[in-house]
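In structure tokens, the next block holds one chain alone, the form predicted on its own.
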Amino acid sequence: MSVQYVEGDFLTGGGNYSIVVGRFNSFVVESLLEGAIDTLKRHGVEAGNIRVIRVPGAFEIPLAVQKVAAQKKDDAIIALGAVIRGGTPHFEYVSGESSKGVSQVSLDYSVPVANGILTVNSIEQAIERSGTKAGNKGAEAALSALEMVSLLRQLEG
């Protein structure tokens, strides 16, 4: 007998994604937004099953990301957000409970929660993880969740 090997791949498409997106600091978050409608698009999912969902900031997201859930209606939901490092512990207890929120609700409703919400040090480092040096982090999330649902659909089925 051979081990058996489940994984989720991004050819499936389809499907009803809704993203969350805080919009304190928009000039990052926008390019993280754009990253991930894109990738969706590209992995086959129509742009009317794709919803946006805008919130105030990161503190925000898991709020809304667990009203989306409840209504049971999206195959996964990504949240995004950028959170800057400032010179107040404001950015630990914002970069912890955002990601806490959405992980918790993931786990609450069973759907995934694809969590890109950034927590960086610096401008610079933002500006880099949303579409630049380091890739766009929005993109990378849309991926996950794609990948999650097609893992969940095996899983299932």
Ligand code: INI
The other form holds:
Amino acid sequence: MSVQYVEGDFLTGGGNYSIVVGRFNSFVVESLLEGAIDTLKRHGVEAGNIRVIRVPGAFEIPLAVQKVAAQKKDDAIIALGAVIRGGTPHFEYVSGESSKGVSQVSLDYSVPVANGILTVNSIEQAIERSGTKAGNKGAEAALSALEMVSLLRQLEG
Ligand code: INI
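Form predicted in complex with this ligand, following the form predicted on its own:
So here's everything in the complex, that chain up top.
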């Protein structure tokens, strides 16, 4: 008997995706959004099957993700935001709650929720991760979503 490996690929053949985006730090987040949409389209997802939902900031992302998950319309949801450390503990609350919230929804609704919420120490680090030298975390989140859709189809099929 050989080992059986189960893993997803990026060939999902379309599907429906919602992207929940925080407006805060929009100069960074808009690049993440561009990366995510571009990646989904290049993997065969039609523009008409991609929905973008905007919320004020990363803190509000989990509630919108929860509402979207409850609609049961999407194969996966992508959460995008940028939490940049400031001089107060506010950063810790926003980053902690947003990440915890999106993973909670994923488990509650058994739907892939890709976490593309940057939590960084500086604007420079945010820029590096939104389409410059450290890649585009929005594009990476979209790839994770596609892979999880493919994996779940195998595990559920
Ligand atoms: N929201 C972010 O998305 N990123 C941040 O860096 C940020 N900081 O640092 O304050 C932020 N705050 C707003 C927060 O997400 C809520 O919108 C606000 O607290 C109202 O609930």
